[in-house]
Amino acid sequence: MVSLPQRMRKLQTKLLAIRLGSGAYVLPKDIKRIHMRFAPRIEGGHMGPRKFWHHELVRLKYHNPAVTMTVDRTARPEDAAVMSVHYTSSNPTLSSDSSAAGPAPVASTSTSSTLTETDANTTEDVRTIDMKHRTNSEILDELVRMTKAKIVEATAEEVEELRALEEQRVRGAKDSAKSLEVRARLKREKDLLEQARGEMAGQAA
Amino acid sequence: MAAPRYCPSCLSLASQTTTTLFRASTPRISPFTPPPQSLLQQPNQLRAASQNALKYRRKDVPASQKRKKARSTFLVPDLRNAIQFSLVEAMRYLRASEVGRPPTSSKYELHLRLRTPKNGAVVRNRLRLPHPVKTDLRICVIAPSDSPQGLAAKAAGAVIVGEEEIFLAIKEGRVEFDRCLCHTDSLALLQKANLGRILGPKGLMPSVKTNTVVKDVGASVREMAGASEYRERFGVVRMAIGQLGFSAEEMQRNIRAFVESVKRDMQGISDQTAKDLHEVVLSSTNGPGLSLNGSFSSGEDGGVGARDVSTL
């Protein structure tokens, strides 16, 4: 794959896949860190977190480059798979009404969010999501609900590009099938010739 | 592997094991499947074996076999149609692709595509980047640990310095370093210790030929720890240019140093072969390759600045 148009098409597909898709959300400004901890293998319900890392987290990182996102895969299979979201509330006096304490923790239906205050000077909210035995879309929904993230919609040009790329792919597949037929036919003829030549040479000798 | 064998009578694909039965028999053309024209003509001609017919047989070679004049330079793409990125944009995509990986394990790499003839001299050199990529090279120095040489080595960053204790450790099997240097005065001791059996196959045995027996150990340790080597392969120079944890400014400095060094090398051999820098592509261990347009950051990036890209 050397020609420039092919290279650009493949690149555009990949970049659009990073910009759009499941997980393309802009997080609110007060989130400063997302940390995930799960096991290196999927036994024990760790497939959801792993898929989340490969798909959704990539898009989240693209749209929120300032948020530190780390992954720790040293847990044992039986340990919990936990995502912790760290908020900043830089001014302690404002923390009572700041949106970091945010989406009414009392009314929250999820039983797994905890509120901790670590330091007297900088109150840091850490909320956790339990990821074990959950699919990556469920984890994403939970995160979006918790943080009130805004979805990133595809712009008109991007929709247009996606459509053009898809069309090109379909056309390419058809052309590829046709040329495969032609090549197979030519190859068969060539092989038959070679075989016949070989037999003739064997007979003549 | 032999070309696929076709059954001579029905011209279908036959398996290797059964065709031996048919080898001696003449090919009989089945009336149901008309064989291709070429096959029909040739065996009859050869069977006729008339010298005249052979002499006047058409000799034109099919187009695919005609000798093509090979290109003498590597192809370069026309960059007017290329989508290019500023450094900050490119780093944003690459950081997203590498999210969650340990910051020292994923590396950025730079590919410089050159416009050059195929058989000319190649660019090949070592360079010390302003921000070295692989910094955890463990160097062991064989010199008396209390001599000025030994102390200089420790100051320059050698992990293990010493003589007898190193020999003992190696004999026990504890080889905890990646490179080994030896001071010229300690060479005799090294030979006596007979470590060639253990270090030799690993490529760690200090010797005069590999410039690992030195007088000035401090300078050698520093040079060995920092230098990265690059060479041109098939018209492209590739080198690791940063770790995931580097900031945008550090990357910019590294990229500048590398491109400048390659340009200087190209000028040096320009009298023999004309070389020209054509395209610069930044990539990473798990990310796509993005062609750079030379600018640090573009204005309309949704407000993402160099600082945002520099946080992990």
Contents of the next structure:
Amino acid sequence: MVSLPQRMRKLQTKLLAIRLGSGAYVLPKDIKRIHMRFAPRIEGGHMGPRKFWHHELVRLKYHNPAVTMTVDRTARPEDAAVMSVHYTSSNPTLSSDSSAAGPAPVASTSTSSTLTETDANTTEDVRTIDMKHRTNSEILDELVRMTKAKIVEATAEEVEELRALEEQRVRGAKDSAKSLEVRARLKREKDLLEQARGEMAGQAA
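Please give the other form, namely the form predicted alone, since only the form predicted together with the partner chain has been shown so far.
What follows is just the one chain, with no partners and no other molecules.
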């Protein structure tokens, strides 16, 4: 049975991993939504998007709670794997080459930009990233480059907490190994004792 200190240590480690791991970035305020569409299985180049969904997207959501993040896993393996980044602007007269529509368009074959008027006062700029056959780190690099997101640096307290948790993990692993060794030795001694008793009973008979 796992002890309470061990459970607390695992929980602290998970929380730190969410705050500081890959994908810990703060997005610009004009980003309102991130949508991912890829296949439910990894065949056909959909492994990277799947890993991004499990790891980086979790941390992005943690640091950007106001940004809607949705996932559509109904694509077929032969379909494209696309991430859509939705920007908003208060100027309805923006064109797709206007610098006021958020970060400047990126000159890349993996991204595209479309501009749609959502109502009388806002304009939505949707930019896409082709995720197919790309690793989760490559997808993150492209997203950061396109959005100019800011990385979340660990504080001195968090660095110290990580160090202390790692020391506890190493110490706990050593204690577990010793405990297993002791239990194995006791079991061997018990087996030998039972074997000796059986032999003595046989001789007495």
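All of these numbers come straight from a predicted model, not from anything done at the bench. Positions refer to the first chain, counted from 1. In this text, rigid core is short for the largest set of C-alphas that superpose within 1.5 Å between two forms.
Core-superposed comparison between these two forms: CA of residue 22 displaced by less than 2 Å. Relative to the superposed core, residue 185 undergoes a Cα shift smaller than 2 Å between these two forms.
The Cα position of residue 198 changes by 4.3 Å between these two forms once both are aligned on the rigid core.
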